[in-house]
Amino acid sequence: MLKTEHSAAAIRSVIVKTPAKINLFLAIRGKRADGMHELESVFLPLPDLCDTITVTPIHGREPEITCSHPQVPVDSSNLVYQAAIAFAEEAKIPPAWHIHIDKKIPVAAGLGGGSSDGAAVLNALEEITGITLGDSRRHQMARQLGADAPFFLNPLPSLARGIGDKLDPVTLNCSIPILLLNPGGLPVSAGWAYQRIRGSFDDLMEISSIPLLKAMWEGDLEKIARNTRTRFNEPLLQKIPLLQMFFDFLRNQDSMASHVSGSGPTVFAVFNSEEQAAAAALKAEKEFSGNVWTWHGAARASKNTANSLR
């Protein structure tokens, strides 16, 4: 049921930042009926890496958006737009919104932008026109934006199965040092990665989450780094050379671990230390030159309440 609370929120701005994620782990359990595949995987928020989303009130009859970004569309492809559409429905109100996207997080990289600016207007939205759509139905939503939507409601670190909509938080007991590496204009769709699958699984008993769940509950960096992984690394070397040399620098520069992150084509690299990666990060602009987007910084503990070790 929607709950209404009036407040000045209804006529003034509202400014959020949604931030990008990484995949420690990934692993792809089988496909479904319904052609979506089952995973797991180890959901990482970067909190200094962000989108703002800035939502105003305007007089019409549908969402206007922007984007600092030329290449993100601004017409009802946009998660963004579709947000707005699918909340003006649910609160049966006309959806009469600017939204502007400031663009930090890259365009189809792996990192969650598109799925994160979604789930941002679902929130932003609550709270300019104080409608509240309740926790059951915001999920729902956002999961119809995208799998990973969901998790951006609350951006906590999570076990996520299913799709990717199914999470429960899980402890993060110290800071995760990160480099993050992205040949600028290669963006892949996550169907792409996907349909490379071709129904080869993990099993469930020789790959799991659990030792990097328990490593990151112990705070133990060294242990974080041994058990990531992802199911992604092959196929995206295959249809992007260059990752290739981006492993073997990070390698090269002593990070602790590095995969592609998500369907890619970002590279994630552990490192001992911030000012490590902020090294590295220096290094790789000057070896790959204009072929390289970098950001460096960290995941940061988040001790909560629950943590899935099944």
Contents of the next structure:
Amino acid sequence: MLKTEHSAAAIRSVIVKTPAKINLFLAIRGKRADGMHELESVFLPLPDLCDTITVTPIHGREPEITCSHPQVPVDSSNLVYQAAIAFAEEAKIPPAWHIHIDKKIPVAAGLGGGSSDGAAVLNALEEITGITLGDSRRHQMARQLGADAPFFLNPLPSLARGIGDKLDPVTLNCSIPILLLNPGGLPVSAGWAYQRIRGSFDDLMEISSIPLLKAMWEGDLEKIARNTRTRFNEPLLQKIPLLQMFFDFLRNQDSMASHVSGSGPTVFAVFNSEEQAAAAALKAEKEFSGNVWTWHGAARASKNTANSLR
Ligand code: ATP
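Please move on to the form predicted in complex with adenosine-5'-triphosphate, as the form predicted alone is already shown.
All chains and molecules follow, beginning with the one already shown.
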């Protein structure tokens, strides 16, 4: 959760910025009886790629949702709506809020946008109502919104286990220059991607996040890049052949590593410097004109991130 602002008016709004994430590491350890997968993942927030959520009290009995992005549903399927209903039920108050989402995080892209918005609303409603849920209840409620949502309650670089909801913050002692490439207009649902796993799990002894976590602690960018690894490159390449062109392009731009983030289809690349990432973004826009959305920036060292986060 980034930066919170208030208006002095009697009916005040709360405005929160809530970030995207990438998965620097994603291994699948098994499948549970309820159909969810057990993961080991390293989540990295991108504090400069954010949705902005404005929550304003209204008179009424239902949340009203608006969104700047025409493809995002504004009905009860929106995680922001579900967060508002859950909060109101818990607090025993009417869910009388207008919630506007200014969408900058690409939708159904493996960047966690919906979960980020939902978690941000839980935090914003605590602030606007003065009602505190408590850490454990807040985490449970976020978990009900989705497996990734608990991470966004306090989005720090983290090791995630369980279904992605058991979180331990980890230290990042350098910033990581990142370029994102998304094949615009080709959303992928997490459900589809997980179906492609078909019981092939990553062995704990062979594939571990420990070398990556050590490199993050050491602040060694080259080692960080070398130890990134995610799981969905292969099924996503079969579904979206354009991604192979992205990977080839990124290699030609001397990226240090590139992978699909989460369940895709956004590809992230680690670069030596933000300047290199910016230059590659410009080239990608020329090379894939009309077929790519780009973003470049950096995941910041934990110290900086922690200072700017709630
Ligand atoms: P997932 O891994 O859950 O698919 P994602 O990060 O890849 O997450 P999201 O941007 O969260 O993708 O969108 C997934 C779907 O969730 C969208 O297709 C949309 O219908 C629905 N959705 C519900 N609430 C939101 C929201 N606030 N923002 C974006 N999408 C939302």
